[in-house]
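Below you'll find only one chain, the form predicted alone, shown as structure tokens.
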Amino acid sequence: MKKIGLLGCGAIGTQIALAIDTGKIPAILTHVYDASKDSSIELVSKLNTKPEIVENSHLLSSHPVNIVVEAASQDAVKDIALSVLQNKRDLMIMSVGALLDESIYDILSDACKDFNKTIYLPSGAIAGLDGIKSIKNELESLSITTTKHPRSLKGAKFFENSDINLDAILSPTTIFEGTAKEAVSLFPANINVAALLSLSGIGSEKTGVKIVADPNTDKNTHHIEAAGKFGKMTFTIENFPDTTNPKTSRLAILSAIETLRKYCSNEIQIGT
């Protein structure tokens, strides 16, 4: 059975834990580090077989994992994204928003050729990234409009520099329009969808994102059109936040426990 390394032990990281240890995804898990040990601890005490928690980050991959698993942050895949090729493991990241600096990007898909390792990133809560990248050479537009409960939207940069207030957000309200590269900058923790949709498309400069605050929704959705040569693509995907973390989509965390389940089975696999 395949080992795996877990950084982040929040909503999504304990979920994925809890496949595991439950037999739903066919691996062990044998590492863990937060960068809070409490957390760590706290999710530890829900399994049944108790993985190791180490000291630091960098220590995952220093043991005998197939891969490590990235639940944390943008800055966590920065910090150790690198070492973990180098120790010629696998990596599996959430914090797609991090690999939209060109330098990482760059660096990151270097060191999988030369450790012959794989970066896995799990299609999140979106759609249809098998259609984008199927035809991404005839792209010719690609759009993300996303729609949120302004409660999952609070604590992101934008709002440093801006006057809106979410709280005086009365019906549905556009906040951001720009480029995806502006909106991962700007919401790291709340649009890694636009960051996976753009890395499959056209680019992080030519992926165009639109952030709708509505105070009577009870959903994420997200509405993508892409447009070309090929002809045209529409995708509107309305999902549950997860219960733990409205920031955070139920089908995101589906799909990481399904990539990581795949990557651990043998067996027919199903689309690109």
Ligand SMILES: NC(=O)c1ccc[n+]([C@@H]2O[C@H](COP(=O)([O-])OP(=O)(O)OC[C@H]3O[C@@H](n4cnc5c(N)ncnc54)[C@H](O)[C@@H]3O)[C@@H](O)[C@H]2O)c1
Given for the second form:
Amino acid sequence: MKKIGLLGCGAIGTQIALAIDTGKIPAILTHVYDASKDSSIELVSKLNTKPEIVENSHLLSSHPVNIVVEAASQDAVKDIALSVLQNKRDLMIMSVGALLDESIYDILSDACKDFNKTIYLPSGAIAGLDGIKSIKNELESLSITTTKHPRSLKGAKFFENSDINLDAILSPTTIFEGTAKEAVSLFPANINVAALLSLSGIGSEKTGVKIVADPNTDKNTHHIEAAGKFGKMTFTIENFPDTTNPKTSRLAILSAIETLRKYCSNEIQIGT
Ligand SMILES: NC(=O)c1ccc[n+]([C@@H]2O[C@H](COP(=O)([O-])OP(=O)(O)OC[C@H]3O[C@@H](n4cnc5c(N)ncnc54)[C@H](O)[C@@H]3O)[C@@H](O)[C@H]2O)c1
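Having seen the form predicted alone, the form predicted together with the ligand:
What follows is the entire complex, opening with the chain shown before.
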């Protein structure tokens, strides 16, 4: 069975660990790390098969794991991704926004080739990336409109230089329109889906992002439009938030579990 090291014991990390512990993912969780020791301890207490809590994130890949799973933060990706590959381990990344920094993307892409290892980016909170990847050479336009309750957008850097008062919004209101590249620094906590879309398609400078604050919604909705020589694709994903972390959609967690299950299984693989 494959051995897994887990970085980040929050909403996503906990559900991944439980999926391994209950046999949904055929693997062994051998090591975990979280910047909050309490979170690591709490996670381990929920598991029948106890992984070792390591003292820092770099120690995860110094143990003989097959893959390190990141479910922590963009900073964590910047800190450990290269050393995981150098230690000849595969890597699954949830904090995908980190890869919109082109220098990081290029370094990690080269390292995958140099060390013959793979980085997995689950589809996360969206669907349709299989189609977008297939037609990427024929894409002429690609955009995503994300609609969330104003409280899910609070704290974003964008509001430091904006007159918009989220508490005063009474009907659906477009608060940002630009490229995925611009959105990454202004809405870092909401950018993972736009990052995934642009990396699958035509890049972050050509991928349009619109963010709508809707005080009447209880869902995180993503509407994707792609057009080109192949024809046209539209996808709308209406996500319920996870109960433990409302910023994270349930689909993002299930997508991470499915990616890891596929990595750990020998089977017929469906989909592009
Ligand atoms: N790809 C997607 O579609 C998608 C969807 C949702 C969330 N995410 C991203 O996945 C990551 C995890 O999400 P979550 O909902 O589990 O978050 P969470 O806040 O519930 O848990 C994150 C955990 O990681 C720990 N952590 C943060 N930075 C760390 C670091 N540098 N080193 C070690 N531990 C660190 C925190 O202490 C926390 O326990 C976030 O970056 C989030 O933006 C991606």
